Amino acid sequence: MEQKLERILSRVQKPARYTGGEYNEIVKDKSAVDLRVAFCFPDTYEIGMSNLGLQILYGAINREPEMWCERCFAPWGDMEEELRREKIPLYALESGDPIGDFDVIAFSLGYEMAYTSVLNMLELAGVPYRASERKELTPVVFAGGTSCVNPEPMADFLDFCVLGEGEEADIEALRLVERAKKEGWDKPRFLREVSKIPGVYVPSLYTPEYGEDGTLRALTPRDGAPERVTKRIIEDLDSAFYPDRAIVPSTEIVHDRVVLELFRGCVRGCRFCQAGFAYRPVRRHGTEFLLEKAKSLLESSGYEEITLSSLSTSDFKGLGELTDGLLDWCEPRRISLSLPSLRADNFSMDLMERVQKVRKSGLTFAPEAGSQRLRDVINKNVTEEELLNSCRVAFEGGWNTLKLYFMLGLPTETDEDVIAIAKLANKVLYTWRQYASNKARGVKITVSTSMFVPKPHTPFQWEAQVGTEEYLRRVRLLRDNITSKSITYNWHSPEVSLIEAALSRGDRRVGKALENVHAAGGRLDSWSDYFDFERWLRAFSDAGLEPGFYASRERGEDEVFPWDVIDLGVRKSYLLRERHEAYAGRVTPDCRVKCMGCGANCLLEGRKCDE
């Protein structure tokens, strides 16, 4: 196969995506391990290698002496053509061995539009993508990641899903595969046993029942499977595995730097944000732990930039102490520090001065909505005064590039709310004119909007998504009200958001639409190069389904959801209460001000909260 690879790599873009051999990759003697794991990321090398979760789990699995975890990424179209032409099966980077020969094929699912790439990668590996057609014990195919909070659209293709954080649960599941191999279990026995591991959902052990109106009536477990599967969390992050060494990619990637995770979860409770609810409760790393890891990762990789990662970086307690400690080490070495996910309500001159000590980059704030009324509806807890004050601080400090992110189609949104985005952008521009320390450089303000996608396990999981034509009407309304040449307006495709919403809130029947898309050539659908809206519409239609049934239909408050079998710790009754608070325009304080009893803290005590 090596000779074939050498021949085809000269014919593809970015061959370094497919060669492996990176500095700090982990190579073992395959004859000395009992279990081989292919960690598959259903997107390109540049995206996957930027994923912190991949780096953590890759290291955690490889820390087990009897296991060898290797990486595999979705090939770009040119490489896929060559693989098919030369009949080369999809292979792992470390060994070059076909992933179909591995004991376990594990996928990271962080985004619904990656689903078709899962099917395509399995096909390229020569592995049946339908779980029912994989009769032998191995390869076991499973997935984890944020999208698994509703695993039903992928139920026909996965042997099991790991819900929540995988540092411990993945290892437990892999050890069970190892035991099953040694003891000669068949597939059904393994699936029954793996379903007993806390945090593991086995789709084939649940039977869906649908009503005449097409809605889900029940998802009934059998063979001892639990009625609800509770996600796994790591209570003490400092005690869990975190890499000391980062794989240095062979080619430029999206986030070409060291990424340092500050904490998991979020105290804010924005009602649209799935991650904010899915990763509760908040747990943080210690400052000394972070400083030690940062130095090890930078020294072992040669990177010249480090970024602090979390859902809301500026909410990290002790951020000043941490940035001071990092800069004391980074400044003499000309290593820059970046702080994404900053909040507009706690951005300070002190923080700004720390950020720009080595290298100054653009700033990004996400008000999400233009009017205070709508920000209260979504519980954003950011006022116009706070945003403009943060902009003033940035402009006084010399920044002249600012990005503002908003959503269109939020629940209760009116035309006045849409126009308020343009008015707010103009106020930001006026703030620059008043306070900029260097007006000669000019200013670039970018306003970006995306189409609101109602997500499972959020207070807005009952909402209807606006139609694509209505979204575009609101885009035109906003565009017509942005008149300054200093303000650039970008908007995201509503067609992608419609399909994302349908997959996000879909049930098991959506799997047939995924098969149809794949059969028609669908893969890498998160890329505009490959996404084909008409192909998706045909695929749903041929499956006897309509995307709008899942995306554009307001759900009844007593409706059974496909994801009700998944327990993330946050009570459904709490989410419903938050929905009612949204329509009343009332804000909910963040977790630091008052515990509102969502239920997630009960996970820390090792027990489930009652409804």
Given for the second form:
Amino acid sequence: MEQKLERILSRVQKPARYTGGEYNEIVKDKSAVDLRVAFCFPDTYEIGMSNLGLQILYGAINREPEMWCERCFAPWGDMEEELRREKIPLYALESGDPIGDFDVIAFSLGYEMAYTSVLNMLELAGVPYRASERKELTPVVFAGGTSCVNPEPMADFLDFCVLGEGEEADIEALRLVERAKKEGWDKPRFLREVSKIPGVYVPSLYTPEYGEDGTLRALTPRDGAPERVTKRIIEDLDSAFYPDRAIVPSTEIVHDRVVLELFRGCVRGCRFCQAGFAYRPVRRHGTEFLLEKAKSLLESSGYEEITLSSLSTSDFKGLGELTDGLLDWCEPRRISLSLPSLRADNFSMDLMERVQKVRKSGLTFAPEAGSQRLRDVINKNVTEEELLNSCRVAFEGGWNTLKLYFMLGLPTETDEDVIAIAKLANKVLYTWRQYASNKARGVKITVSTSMFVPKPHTPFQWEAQVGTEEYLRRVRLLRDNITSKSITYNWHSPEVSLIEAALSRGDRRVGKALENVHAAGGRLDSWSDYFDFERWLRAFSDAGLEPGFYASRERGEDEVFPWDVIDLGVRKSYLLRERHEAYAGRVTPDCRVKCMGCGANCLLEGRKCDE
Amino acid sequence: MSRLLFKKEGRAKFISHLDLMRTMQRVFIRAGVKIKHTEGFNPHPYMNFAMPLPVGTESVCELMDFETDAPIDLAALPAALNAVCPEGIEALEAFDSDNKFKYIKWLDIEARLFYYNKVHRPEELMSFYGAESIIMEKRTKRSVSQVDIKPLFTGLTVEAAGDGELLLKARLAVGEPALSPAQLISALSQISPELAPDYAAFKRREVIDKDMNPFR
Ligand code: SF4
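For comparison with the form predicted on its own, would you give the structure of this protein in the form predicted in complex with the partner chain?
So here's everything in the complex, that chain up top.
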């Protein structure tokens, strides 16, 4: 390690996140590889290293002998300041080499508030963040991840995006970079060629046109780029790469444990949930496969905790069999198992007893809306009875801390629906009074609300977000209706949600606002330490834009969306039908009860959904 | 009680003490060695470190006590651990010992002192530290007191070690009162700022008992 770097590391907070050298990191001989890839996560080490996608793709790329994929994370403010002062360019953890010299810089884009960190990291790497200013073939800058379902706000900065799951598509794209390098292609030629890979979107090959009212009229491809880009999926999860070993950080991260992915997609169709539509169709890992992977991941890491990951753990067929198998292996080794994302409608004491023997704190349910009417609108198929039943089971089982999550500002929400949240919380409290096995310890019920963010590719993609003032009025209404001392009410600030809404349904022009935020010092915007609402408002207005145009404008049902160019499998006509069902207050059954023909099955070639 | 002697060098020197405990736990699990856990509501593995190592300081003489569920071959342990250690951590020796950590009386250290825009001869520092007494100000929240650090170190040498770099070695007192490597060097900036380095990197070399023998 260079002495200059060593010296600054002795001054910054938590330096171990900037050193690399963790157990199971992959180091190759750089003179023996053809392609150097910097896998960048536009957030801190602690967040990024907790990301399962990163661990999977890191392993998948490094499985290719001629490629070396290294990691790079966004530095915290103190480290950034030191790097800038000492003129040390952003480097990859494994080799310590500047990522600006790499062939490929790949970003994982999981949420919109990380966009500004992409610009900042490129700048710290000494790489122009505008794609048009990167004239040479390398470094190629691309991105994948959930927020690429609407890539347009980042269109000016990315050479291309990979839509959907990256295990295969990333490798295909990287092989093409390798070939382009060998054959001396120029960048335009590479971009034309890479746009032919299924699942790859090359923004510079699409020209937007706007109407007088400011809405998008068309996004027109050229040079042979496809009309629409269809996301990639792995049809048979067990046959795709899944790591046997995980990098074990030498410093504490957010999810400091083995994370085991059960399945992708979700059979439910909650109308507000982007992941629920974006990851369709449901595909699962086999139980045997999971048990094997769990053992090798635990043995090779030394972790003492394993958690199951999916959008809805309780919906995994054979969950009992899997947890039994895991517990038989884990218990004698003092390894604990945790089960997040349990649904409130089928919470089983038996399961909870087995998995959380010691800690009885922290149980979370997300009814999302207070009234049955509104839960029907959003298709959150959990009834009050089911929720209270689950609470009863938990209270009888000795739990005395419960968190309840709700959204305010859902389509059609009335004051009555808001007050229903308080009523529901009271019923939960009453359930505790009736059934708690140990009342002496008291109970703590926490109600949290956040402002609803309408997302692309959901039935609510046409909706207007409520204004921040209106959200705060509903917050006050709810607060005034929560009277018990045992119920705590927390609400998230609406400001981040407003910006998130503007970014998630933004068009290409929003890129200018991102540049402005960056120029004014913005980055790490998902952290309240750094998020500055006024800076965002100025950035939008200096770009001649209005966040409200993107966030709080109801779209016409025939409006062309910037993300229409992205095909996730689910048809727009299906989303629209679901929107109408929402307004009619009608629920849609989940995929296991009845296939409603959303279109996602067309992504599968050799099998049916949920097989 | 079983005791492990290990190194923590290179990039691993930035692992904090708390993180090192977690890291060592996992190293043992990966090596298949079951550490005995404490009794009680929230059992945790029994591991006890001789002297927490400050972040950024290297060491070739860290000691850690542990107990295992079942007897193990201590001679074979270092190799088993080293197969599963993160870069920079290296097990050197494992043995049984009843010698309590409180009998560690001295610590041999070295400090690499870097000067960016000036050159100093070893003799200048030797004569600074050779003074009869070296009175430093010690500030606590409430008071400022004067301490003579001279009795708290011995065997100090300084040699040239390359461009703008000096290598200082010393034996420092451990316990009450103690002198840390950082304090030893900050005597320069307090008393003779012109001799203070721009950057100092520390390494622990050996732990010493009251009879001036290596402590094990
Ligand atoms: S095609 Fe049918 S079963 Fe498959 S995801 Fe769509 S609605 Fe569900």
